[in-house]
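Below sits a lone chain in structure tokens, taken as the form predicted alone.
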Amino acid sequence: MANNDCRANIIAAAIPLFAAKGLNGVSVRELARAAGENLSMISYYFGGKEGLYAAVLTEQFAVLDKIEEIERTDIDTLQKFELYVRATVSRYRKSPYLLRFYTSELTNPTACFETITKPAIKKVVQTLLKAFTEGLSHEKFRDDLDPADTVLALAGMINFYFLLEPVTADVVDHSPDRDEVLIRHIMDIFTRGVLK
């Protein structure tokens, strides 16, 4: 097996295990067994379990780099927020374990929090704050809203929707077929609120 294949295979096997059990809930032996690789390969490629966990987090949070594309896009501020909502829905569809890593790192931070998790999330919040401030300067948004509270409310709304999916599956259709409806609802709530 090629070096890159072995490394990728170990990461792929580690993602669901770390997502389900956290860094401290998985043994190196369990990780190697799940990957079908020799135990020494984890040390060889990653320097140990912590290094493998850091590689998994780096891969998982890399999808947040798409926020830079949104920031560079020369479109209306509100369209940037819609692109963020779309990217977030797409992100959870493509990376079903990402939310587990988010919540795990936010509630029980590991040594990776300061170097991987926090910078990735901070970049998203800063980009949304910049877009909202830009919208304020063009009088697109109410000036009595606190920019930080507003963008955190939007991010919270979309992230919490997916976080609650296991609990709400019997009352809400979470299928990808509804993604366009979900995006419209989130944008409508964000721009117009819920009052008549």
The other form holds:
Number of protein chains: 2
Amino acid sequence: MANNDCRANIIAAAIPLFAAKGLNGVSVRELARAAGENLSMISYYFGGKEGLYAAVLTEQFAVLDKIEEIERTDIDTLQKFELYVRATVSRYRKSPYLLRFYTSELTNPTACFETITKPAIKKVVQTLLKAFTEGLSHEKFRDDLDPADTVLALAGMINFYFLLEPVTADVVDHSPDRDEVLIRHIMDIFTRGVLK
Amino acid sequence: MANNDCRANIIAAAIPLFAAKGLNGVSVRELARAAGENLSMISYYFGGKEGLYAAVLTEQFAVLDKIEEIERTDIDTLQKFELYVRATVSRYRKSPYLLRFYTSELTNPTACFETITKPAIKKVVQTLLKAFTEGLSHEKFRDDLDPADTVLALAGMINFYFLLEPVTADVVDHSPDRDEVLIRHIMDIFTRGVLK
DNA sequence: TATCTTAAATCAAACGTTTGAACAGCATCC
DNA sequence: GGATGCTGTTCAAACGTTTGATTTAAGATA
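Right, the form predicted alone is done; let's see the coordinates for the form predicted together with a further copy of the same chain.
In what comes next, the whole complex appears, and the chain from above leads the way.
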């Protein structure tokens, strides 16, 4: 019953619920019950269920903005890609629901897709593209590779690993202890693929 | 009028609707209206909305069973992986909603996940794993690579390309004309990564 | 006759949203 | 200082609508 805990409580409770069941899979009553707050607080603070979903999505995707730092960092181009992979893994570890919102919006887009999801993902892709063309101009990378295909391949390797966790959990060890091995593994394949 | 058109009509209309909005995003009334069939037919033929969803999912994932052919084919191990990539692209071209069901079930699993989705995907992963260990025994592949990480990386490259289409459509040409280039590109990176 | 299809009606349950009353804290004013 | 109005917050209750499912009775098909 504390003062403005209410708003934060609702968001905190909504994150795992929306992540697991999607926007249409959760009812406002379920959200309110999980938050331990009154039903009408959702309309009061967020203007309704969709507003709450938008707030959750914005909060989740806020971390993606840090990708810009890669552009400003003065390191070897190839290391920028490693930095991206590392940042991606670390993001998924810190906010374990991010990938769910990410792919859920991609496959079953809501009203938030154009305004929140698409710009957030696009910024990541464009940052990677910029890094690749930089590597090209330094004549470090093969010039017969399509830039977009290449960076999407890298992004696919790391993201798909986490996306398939529900299926591969009993075949692959997904514990954070193995993250370093995974990162080196992916960077190994990628490096051999793009270097001259 | 015609005999079993009704059942087929309902399934055909349900595929794009379920794919776009998910199980909870569509109502039985919307499904019946889109199929041009009576509301009661959904309960009659499928026992309800979830039964229809299960039928749609089963039909969509039926194509994935063809992956087994890769094991029986007597070709070079590396070509088996190319066959997989080709088959994946061709599948997504022929049934453009498959990937949606695929990832929607991964991120927002329904009751069908354990019974339908998980076994279907698992079979693909295990087939790829078998092909990799085969390549290992022939001493064609590097033996310092983790088999699971490697095949997941390949699957990630090709699947993520299609998954991100809604975001990258204005940056990347996703037309089937470019499929051959994409396949060669991914196989190029993969080959350099795994060969001794 | 037996199977299939239709339209309409009905059901309880759940849906998202709104309401009006209550309550706190905090200025303001006589 | 005590009454007053104001603002932001919380609440239980109810709003009207839609949900998925079922049933009915009539018609079509083969």
